[in-house]
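Given next, in structure tokens, is a single chain: the form predicted on its own.
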Amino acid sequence: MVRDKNLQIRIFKNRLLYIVVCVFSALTAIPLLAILGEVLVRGWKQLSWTFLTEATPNAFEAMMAMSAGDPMPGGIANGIVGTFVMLLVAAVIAIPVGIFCGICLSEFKGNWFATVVSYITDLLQGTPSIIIGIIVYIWVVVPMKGYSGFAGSVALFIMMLPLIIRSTEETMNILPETLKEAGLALGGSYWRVMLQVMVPSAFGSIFTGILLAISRVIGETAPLMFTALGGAAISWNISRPMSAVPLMIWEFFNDPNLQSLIWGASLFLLTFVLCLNLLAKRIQKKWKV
């Protein structure tokens, strides 16, 4: 009798916990699932071959489209650009560096400069990036006497690289010991071991750790406010000022006559941000560690 009564309640706590579980998720989805309905409702009229391909219009165009009731002139494609060629300066700076210092905290864990330089990546980690953009002006822009892409670039690099750092060390901890041992026994070097061995083990994982990395900053506005600055022409040059879609939101929101580009704008970079962490999660579980 008194293990019936037991096992009742056993249950009784086992649903109550399953309930409690399932309504704090739907609380949790609730204010995701309301921000991209409303994006979605709002932006996919506007999301079309033209928005992709053309220039952000000026204020005036905007302002005649406007009182003559056509839809808007232009799109987002300087934003692409710009974002794209950000993200593809600061990737090509980042990867490597953070795959290789993520190394270097997993082999030298006992090491007081491998000691110093993991507390500074947890800082740097939790850095706004507000206060990067601002010392990328002071070292990037000052020196260089003007807005740049490459600007934008060193703060995004910034940016990417603890999270890269982290990816790969957490990877390297968890990979099997007998790996490099076997490497070494079979008269491989260090470090090709590390880079031929050790590294393909963990591409899946590390891979992940990149795209998250991406997916992270692509969406940042303040550091770029202080050193890419914006264009309205599609430009390739990264030494001159060079506008991107979180920053063309931004924009966008301070002219009254540009606000309703504002939805499409975000559409798109939900929709990048999106297939981003799709990607990386297909490839988490393809190559698992």
Contents of the next structure:
Amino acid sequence: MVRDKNLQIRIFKNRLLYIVVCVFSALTAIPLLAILGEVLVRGWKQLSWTFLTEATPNAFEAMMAMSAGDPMPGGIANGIVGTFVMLLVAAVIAIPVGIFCGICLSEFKGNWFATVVSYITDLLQGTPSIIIGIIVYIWVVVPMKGYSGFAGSVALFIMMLPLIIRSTEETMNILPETLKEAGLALGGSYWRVMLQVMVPSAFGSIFTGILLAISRVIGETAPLMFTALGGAAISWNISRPMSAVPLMIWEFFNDPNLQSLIWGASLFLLTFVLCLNLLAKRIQKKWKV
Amino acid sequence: MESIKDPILQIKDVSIAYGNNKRAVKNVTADVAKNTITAIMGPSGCGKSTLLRAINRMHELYKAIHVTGEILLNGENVLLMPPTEERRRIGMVFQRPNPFPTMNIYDNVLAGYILNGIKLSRAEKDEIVERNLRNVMLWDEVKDSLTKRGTFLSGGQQQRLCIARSLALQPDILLMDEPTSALDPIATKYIEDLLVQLKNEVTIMIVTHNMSQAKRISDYSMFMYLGELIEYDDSSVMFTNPKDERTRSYLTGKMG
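Take the protein just shown as the form predicted on its own and give its structure as the form predicted together with the partner chain.
After this comes the whole thing, all chains and molecules, with the earlier chain placed first.
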């Protein structure tokens, strides 16, 4: 047997590295837990049924409640409705476009067109959201002569698109090639095999990608300032200005009377994003290819 | 070998190149007899799978591969047919079982019809599923779990399901690319017995690494080496008295 004189040192190094890894992982978790804790402590008192079902109180109501020491009336329902409607419209446009584009990128890899689209997708993903907001302002708000929930949807659609494209592309890439060959060997046409065999097989991961895309853009504020603008009343009309939860947080911050609502709204948003992420994780596990 | 009368498939001067000048298959000519099992053997990289995949035009998925020559199915050049029609008549079973993961067992058998957009009545579907699953001796094992996913079966059962899926379209020829190499000996034995029964219905061409398998089940054997078809004969002749020195050394384990 070869005698290893350095065995003790090696065991020590091994342990040291293990401890370093653990410490750094703990350090990453601390800020997240601190944020969650802060929001939870400050926000949970605000949460109530009316907080979720009523619109923002106006300045007068808020002032009265403040001076009387009552809990703040009203809630963030206008923001919830706006966020929901705008996200829904954005997702309905982004999902088919993103999936088809992702299929294209994975199927025509190496083709010059796919390469260009792939670069553009990367750039789009890195584009600051405020720039997307300004562009949509010029493209949609100005020609339509007014802020609208639809303009907000367009901005969110553009932000979701690269995320859905990438997740579709990556999923399609890891599907075994023989699955496609098996479909074609049965005489299926190319698009039938793609849509009836490949996309369903990738569905779990694509769906996860969609959920993550939604959770990424749900907190976007900047592009909505230029497009959806915001509104104090609950509105389902997409051609009119609309509010959104992150926009409301910004408005509450700017209004000294409403500042106590910030934390409830933040808690709502954070909880929603966490739930989406947990759901995405579960689906990914269950639908593993 | 005496020439084959009324061949179902004629391979005429087929060459297959990867890229510009890497020829994987060189000027292969062979006739395949109807309702027989023809084994294609040879060491790794000899072009046997490449040749097999040319017959149902799997190469068209990959741009860099070029096939020249003629492949005639009942006298018709398959390289000129619409690929969807051609592939319906020439089925394929792959090395690893690959039932469609999102379809249940029932739909997996019908996948060929689904993917071709052919509408069937419930009774027709039931009949096709039962007949083909019985054909591959899988019916008794799965008849109570037809709505479960195909991937829930064992490897050998999955492979039989894939054979049933191909047979459901009633192809003239069934191509098999090392169909048992991912299976254990018992599942392999099952499939081999099955193939011998199936040749009454369909002509089978099977690529195999396993010489004893070829000997057990095939009527004719091809031996390929470095892209060339070295020897093609009655299996009984090939395995007892090969003509070419290279075939002999492969069969005796000195090469390959």
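Just so we're on the same page, rigid core means the largest C-alpha set that superposes within 1.5 Å between forms. Residue numbers count along the first chain shown, from 1. Owing to the predicted nature of the structure, the values given are computational and were not obtained by experimental measurement.
Once both forms are fitted on their rigid core, the CA atom of V20 lies less than 2 Å apart between these two forms.
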